[in-house]
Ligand code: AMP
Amino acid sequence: MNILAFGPNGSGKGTQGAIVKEKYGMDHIESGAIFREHIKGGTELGMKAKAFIESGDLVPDEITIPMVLETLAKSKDKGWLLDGFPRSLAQAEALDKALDESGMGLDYVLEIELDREIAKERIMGRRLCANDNNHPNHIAFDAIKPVEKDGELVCRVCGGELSARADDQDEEAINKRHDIYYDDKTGTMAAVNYFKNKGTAKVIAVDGSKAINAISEEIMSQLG
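Structure requested: the chain above on its own, in the form predicted on its own.
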């Protein structure tokens, strides 16, 4: 089973992807993790991607696409959930062509819908766990608020150290990311609509403002 997961930054799609991975035993492939692996490894593509990521800009297709396709190929037999790619109409078209050429079918398109202002609030209040970035921690929501230990806030799930990404506190960088996502002409929403209109994969659209458990239950009920 192969799934494309869409949702604005702050929608919780990473958390839901981790839940689906656990349930179905597939690979959860995050474009950000692919970038981080290449950056950590000091690859040429990784160094090029780093400059764009730090400025909040979209990493160009000639850097992103080879990274993603290489990773998908490794997960061909196991199945995958791809999170964070494609982010533009051009990337959607390139991915669609590559999937056809490789014989990898797309089974589901998952879209987590969320109002832009709510997404921004979530980004600025979220905290990342050093042990697992998909452990939900947010200073503004009681249900997932970090816990206090020895005068410091720690992960509510595992007690790990928490931090805030610098670009999560930069409104200009957040707006750049959301400008890309909510653009339905050439941006990510155009990519979402491309796969929706193609009609070869089942579309699952869920309300991202709901509680984490409610969203995951709705997703699971529609996955085969």
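None of these values were measured; they are calculated from a predicted model. For the two forms, the rigid core is made up of the largest set of C-alpha atoms that agree within 1.5 Å on superposition. Positions refer to the first chain, counted from 1. Compared with the form predicted in complex with this ligand:
- When one rigid part swings against the other between these two forms, the hinge lies at Ile123 among Glu30, Ile123, Asn137, Thr64.
- A rotation of 8° separates the smaller rigid part from the larger between these two forms once C-alpha atoms are superposed.
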Given for the second form:
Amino acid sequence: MNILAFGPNGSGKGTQGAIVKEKYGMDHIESGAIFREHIKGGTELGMKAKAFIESGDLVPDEITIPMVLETLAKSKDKGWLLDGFPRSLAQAEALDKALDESGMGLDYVLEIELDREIAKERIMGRRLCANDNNHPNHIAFDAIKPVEKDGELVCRVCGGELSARADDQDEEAINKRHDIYYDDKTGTMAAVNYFKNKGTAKVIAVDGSKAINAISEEIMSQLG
Ligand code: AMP
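Would you mind generating the form predicted in complex with this ligand now that we have the form predicted on its own?
Below: every chain and molecule of the assembly, starting with the one above.
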């Protein structure tokens, strides 16, 4: 099963992606997380991407597109949920072409809809687990609240160290990321509409303002 997951930063897309991955055993591919791994590992790609990410700008397509397509190809047999890509119409077209050429199909387009202001409030409270990117933690949601250990907040799943992403604490970077997301001319909403209009994958649209388990139940009920 192959799924494209869309939703503004802060909509809970990563949280839902982790739940779907767990249930269906597919790979959860997050373009932003791949970049962060590269930055952590000090790779050349990471060094090239760092400044773009910190300011909330898109990493150029010549770096991003091959990186994501190579990762996708490795998950061909297992199936994937792709999160964070495509973020523009140009990336949508490149992905569509690559899927055609590789014989990989697209089964679902998941869209988590959320008002921009609510999404912005949510971004600042999320925390990243040092051990596993698929361990969602958020200081404002009981269902995924970090736990306290020796006076520190740690990951609720594994007790790992938590951090806040620099681009999640920077209002200008958040605004830039949301400008890109809600842009329906060439930005991410244009990519969403591209795949919706193509009409080959089933569209699952959910209300991102609902509780985490209500959203995941709705998604599961619509996934075959
Ligand atoms: P995310 O974790 O999805 O919020 O992504 C963090 C950052 O990584 C973004 O703000 C971009 O700088 C970069 N990034 C992630 N995905 C893409 C993409 N598809 N195209 C370009 N840049 C991306």
